[in-house]
Structure formats: C-alpha cells, structure tokens
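We begin with a single chain expressed as structure tokens, specifically the form predicted on its own.
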Amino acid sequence: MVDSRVLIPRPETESVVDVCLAELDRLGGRDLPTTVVDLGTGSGAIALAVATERVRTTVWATDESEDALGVARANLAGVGRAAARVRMVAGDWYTALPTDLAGSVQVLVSNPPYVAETAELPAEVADWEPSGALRSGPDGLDDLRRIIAGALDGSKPTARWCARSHPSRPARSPSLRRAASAKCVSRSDLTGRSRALVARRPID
C-alpha cells in the first residue's frame, strides 16, 4: 500500500532487493541468523521483502518521516510471520538505530533520494510523491554521501552496504567510490543500466 506520504516503489527497487539478498547469501544469510538495516524505508517495500525472503534475518527499518512509517507499519501488518523479525524506528538515517547494534549488521541497504534539487520531474512524480524522498542537494548525492560515511564509520561497521542510485552518476562518481577500505562495485537493473552501488569490506 502506498499513498502521497511515501515514494512509490519502482521496478528498479526489486533489483536492489535482489542485490541485497545476494550479498546476504554470500555471508550465509540462508542458514545463519543475520541482521539487515534498511535506511529510509518509506513504504517498507525493501525491508519487508528481505524479511519475507530470508527467514533467519532480522530487519531494522528506519525513516525520519513518521508519516512514512505509518505506511510502512500498515504494510508490516500484512506480511504475516515475517513481521515478528522487523523493527521500525523513527530517526534521521543512523540516528534511529540503537547503539548496541553497532558491529552486528551484516548488510545495510537503502533507496535514498538521488534527484538534484533543480532537476525537473514529471508531474505524476512531483505532484504525488514527497520531495524529501526524491531530492538530495545540488547534485542529488548528499544523502548517499551521508549513508556511505556512516557505513564506513568504525563505530558501526557493516560487512556490506548496497544502495539504489541514479544510473548516470554514482557508478563513476569519485566522491562515492572513495569508500575507505571497502571495495565498490555497481550492479545493473532489469534494463541493463547501472542502478545499485555495492560496497564490501575486504573480509572475503
């Protein structure tokens, strides 16, 4: 269920879920208890898909918008037993997470805003979806930079992170590829366009 409080999931969102699940499986997610964090969950589409597909995984879903979390919680009520493994918390990116979660997250996933402030959007998007879920600074990458910086913060390390991104920029953006010791790769969506940015710490 979606309405004007949240971004409408696109087909490309499914590709990000697939990437997240693949990274989780590389860490044994089909057989071992794991933890995934979905930053900026919006409607909850990514968080609920991951929890449903991987029955040993606990998912923390965050969003700074209480309106968005209202939609996500309504969707959570419809996923059955998987709902018991999902925690939804309000806050700005990482600030919503409990401090004792640091170091215990296997995969971080996000579909952050990535449209530049001055970019034109079609009316069916601009008139019906929240601007805060679409726009992110002069070049559209402000929130993605914050997510990367937080993921690489030694106080809350993760083994993997993956984020949906604009197909024309992040894969070749030096500011996003300077991910400390992490190895960055891009993944294509269903149309073959570079869509997800993935970083792995050098542990395998």
Ligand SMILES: C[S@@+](CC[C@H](N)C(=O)[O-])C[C@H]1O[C@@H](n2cnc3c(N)ncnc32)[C@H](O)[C@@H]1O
Second form
Amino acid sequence: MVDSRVLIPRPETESVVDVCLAELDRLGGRDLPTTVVDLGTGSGAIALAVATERVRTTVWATDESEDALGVARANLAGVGRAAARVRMVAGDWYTALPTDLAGSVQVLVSNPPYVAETAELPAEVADWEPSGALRSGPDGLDDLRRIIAGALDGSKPTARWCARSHPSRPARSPSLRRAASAKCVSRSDLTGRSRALVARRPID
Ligand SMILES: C[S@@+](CC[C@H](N)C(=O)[O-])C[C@H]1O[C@@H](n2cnc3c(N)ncnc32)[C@H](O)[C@@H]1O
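For comparison with the form predicted on its own, please write out the form predicted together with the ligand.
Now the complete complex, all chains and molecules, led by this one.
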C-alpha cells in the first residue's frame, strides 16, 4: 500500500532487494540468524521483502518521517508471521537505531533520496511523492554521504551496505566509491544500468 506519504517503490528497488539478499546469503543469511538495517524504509518495501524472503533475519526499518512509518506499519500488518521479525523506528538515519545494535548488523541497505534540490521532476513524481523522500542537497548526494560516513564509523552498527542510486551516480561518483570502501562494486538494475552500490567491510 502506498499513498502520498511515501515514495512509490520502483521496479529498480527490486534489484536492490536482490543485491541485499545476495550479500546476506554470503554471510550465511539462509541458515544463521542475521540482522539487516533498512535506512529510510518509506513504505517498508525493502525491509518487508527481506524479512519475508529470509526467515531467520531480523530487520530494523527506520525513517525520519512518522508519516512514512505509518504506511510501513500498515504494510507490516500484511506480511503475516514475518512481521514478528521487523522493528520499525523513527529518527534521522543512524540515530534511530539502538546503540546496542553495534557490531551485530550483517547488512545495511538503503535507497536514500538522491535528487538535487533544484532538479526538475515530472509532475507525476513531484505532485504525488514527498519531497523529503526525493531531494538531498545541492547535488543530490547529501544523504548518501551521511550514510557512507556513518557506515565507516566503527561505533555504528554496520558491516556491509547496499545503496540504490540514480543510474549515473555510482559511475560518476568516484569520491563516494573511495569513501565507501576499497571493495566497492556497482550492480545493474533490470535494464542493465549501473544502479546499486555495494561496499563490503572486512569482518573482524
Ligand atoms: C527514496 S525514499 C525510499 C523509500 C523506500 N526505501 C523505497 O525504496 O521505496 C527515501 C526515504 O528516506 C527517508 N529519509 C529522508 N531523509 C531521512 C533521514 N535524514 N533519516 C531517515 N530517513 C530519511 C524518506 O522519508 C523516505 O522514506
């Protein structure tokens, strides 16, 4: 269920879920209890798909928008038993998460806002989707930068992360790739365009 409180999930978002599940499986997510964080969950599309697909995984879904979390909670009610493994929390990126998650998260996934403040958007987007889900500073990368910086902070509860981006962003943002990790790779969307950025941190 979506309405004007949230971004309407795109087909490309499914690619991010696939990337997230593949990363989780590399860490034993099919067999072992694991924890995934979905930063900026919106309608809950990514978080609820992951919780449904991997029955041993606990998913923390965050959003700074209480309106968006209202939609996510409505959708949570529709996923059956998987709902028991999903926690929804409000707050600005990492501040939403309990500090005792530090060191216990296998995958961090996010589809953050990535449109530049002044970029023109088609009416079917601008008139129906919240600006806070779309726009992110002068070049559209403010939130991605904050998420990457937090992921690199050892005190934050993250191990790996996968972020969806504008198709041209991963290739055009070498500084983001460098900042994220030496082990940073792009993944393609359903149309073959580079769309998701995956960074892996060494596991101690
Ligand atoms: C592009 S939408 C993605 C929604 C959903 N994950 C999806 O893929 O359909 C970005 C989401 O990030 C949330 N958001 C924006 N700024 C945030 C912040 N500072 N902290 C947490 N969430 C934020 C927005 O409210 C929005 O729901």
